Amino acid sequence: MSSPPDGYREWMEDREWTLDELAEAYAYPDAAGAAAAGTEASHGWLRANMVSSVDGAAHHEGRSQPLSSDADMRIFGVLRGLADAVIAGAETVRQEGYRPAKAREAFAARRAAAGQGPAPAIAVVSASLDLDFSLPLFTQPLVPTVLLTGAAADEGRVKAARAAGAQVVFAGEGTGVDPARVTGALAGLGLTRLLTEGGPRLLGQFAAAGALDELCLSLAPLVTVGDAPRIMNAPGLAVPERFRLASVLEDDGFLFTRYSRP
């Protein structure tokens, strides 16, 4: 994807990219494969999936469907459906309605073949457990979903995510999550292969600590003007911290672009 061939642009507008074309192009490093396997130290790859307008906003009166597209939306479920686990901070679950991942026909020999389960686990990120238990995302979820919170976490909230069926796991001393443990406290589940989709402060907490090694960001040929956030929101780095281009796509007038690190 990174050195494409002569006609690319015109291959992509002619034709919808098949979903084996996009997961092949969107599949993980060996490495993290190999270390769900038990092959390797246990560490995962932590890759975000991103859209944001071409003036800088992350969302418009509060959530990103509205910059998103078709080819948009089938990207992002090809990502849910490569990943073990989809991690998300607590505001964007409510602000956003998450649900738990389905299981979907298409990935199921894929996901089979790589020891997956039926679907991504939804993995929150929570300071405080402020969420409602009763909601589809820990009544019905084909895999737990997962909590992620700090060690010194209200016990009785505590006690209430895992009455409700959901897996706790602590990743930081105090009563937050420290973002560099989140990756290493996931494989310690066997969850190795990560998504996040944010949001912008989550997301700017993972840049920071260097947990972040993939962004896949949707430039949408929108202008929101505003004040909605960027796609990161959290104290800068000192240095800026460089990411190579592994791969763009076009559809629409919108970019799907992919950034690693060296």
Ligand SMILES: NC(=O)c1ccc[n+]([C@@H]2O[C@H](COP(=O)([O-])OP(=O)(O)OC[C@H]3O[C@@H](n4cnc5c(N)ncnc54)[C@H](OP(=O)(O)O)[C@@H]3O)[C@@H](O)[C@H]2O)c1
Second form
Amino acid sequence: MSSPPDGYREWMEDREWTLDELAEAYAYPDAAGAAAAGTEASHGWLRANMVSSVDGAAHHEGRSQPLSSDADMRIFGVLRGLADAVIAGAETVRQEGYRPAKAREAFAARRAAAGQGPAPAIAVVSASLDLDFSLPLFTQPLVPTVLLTGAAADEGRVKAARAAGAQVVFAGEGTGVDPARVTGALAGLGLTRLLTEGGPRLLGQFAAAGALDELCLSLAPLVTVGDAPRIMNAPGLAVPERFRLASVLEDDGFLFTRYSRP
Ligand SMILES: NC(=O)c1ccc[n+]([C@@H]2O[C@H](COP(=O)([O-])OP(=O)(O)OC[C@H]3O[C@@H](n4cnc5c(N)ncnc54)[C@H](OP(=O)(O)O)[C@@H]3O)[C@@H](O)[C@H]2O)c1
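Alternate state requested, the form predicted in complex with this ligand (shown: the form predicted on its own):
Up next: the whole complex, starting with the chain shown before.
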């Protein structure tokens, strides 16, 4: 046993955490904002937010909602409220029916002070571009949806995405995206406070490429059994990589952990 790590906070009072408390607890490192403001050369900060059952399932019957809770959704909202861009794999976008991120009054002043737009851009990673470009995600966002794909992506699909209003960014040589190039590509658009919501195949690639700076993992007190993947689903690392426990919150048996690269 040892003393708690730096920044450890345990809030078990019988009350709801305020959005301001959560925003403080999950603030991006100053350097990520400095990079966004153009005052520092950096590729920003890539944080992931994922929920898992205690037996390691990253979804139940194709959705993450059955693993979630009110507090988890509150943190989910705060992490979006702090981000410049939310990066998601195309399968998560298709399965979870992604919509544009909303502007929330609770974050308006904080975002304005940080030089951020009213809501984060959604950045979709896809090789096939097999996405429905008539959906509000592409046609009605507050800030244009970004589509990250490879230089050899289908030209007709790229054209359709652009016609719908998406900002297409090439970050790979073939049809696929090089996960190590994503943060740099988004920094080129001024988006440096980055949040990825997975899914497991995309997150596994970010972690394997050494591109993941922080993991916010909600551990749900649920057992699912079954064969759902865990939160990272890609070829494994030769040597397990150590992350540092930065903070833990608890609510109703859910643990909200935050690990960062040392
Ligand atoms: N537990 C959680 O917190 C959580 C979070 C998110 C999602 N989920 C669940 O996870 C499931 C989906 O996750 P998933 O792992 O199957 O898929 P995913 O990672 O969301 O998306 C995979 C897709 O993303 C695109 N992609 C991934 N890597 C790429 C690369 N390097 N270059 C270009 N495109 C790339 C490809 O899209 P194309 O096929 O279009 O080429 C690929 O098929 C859903 O059931 C969802 O509910 C759970």
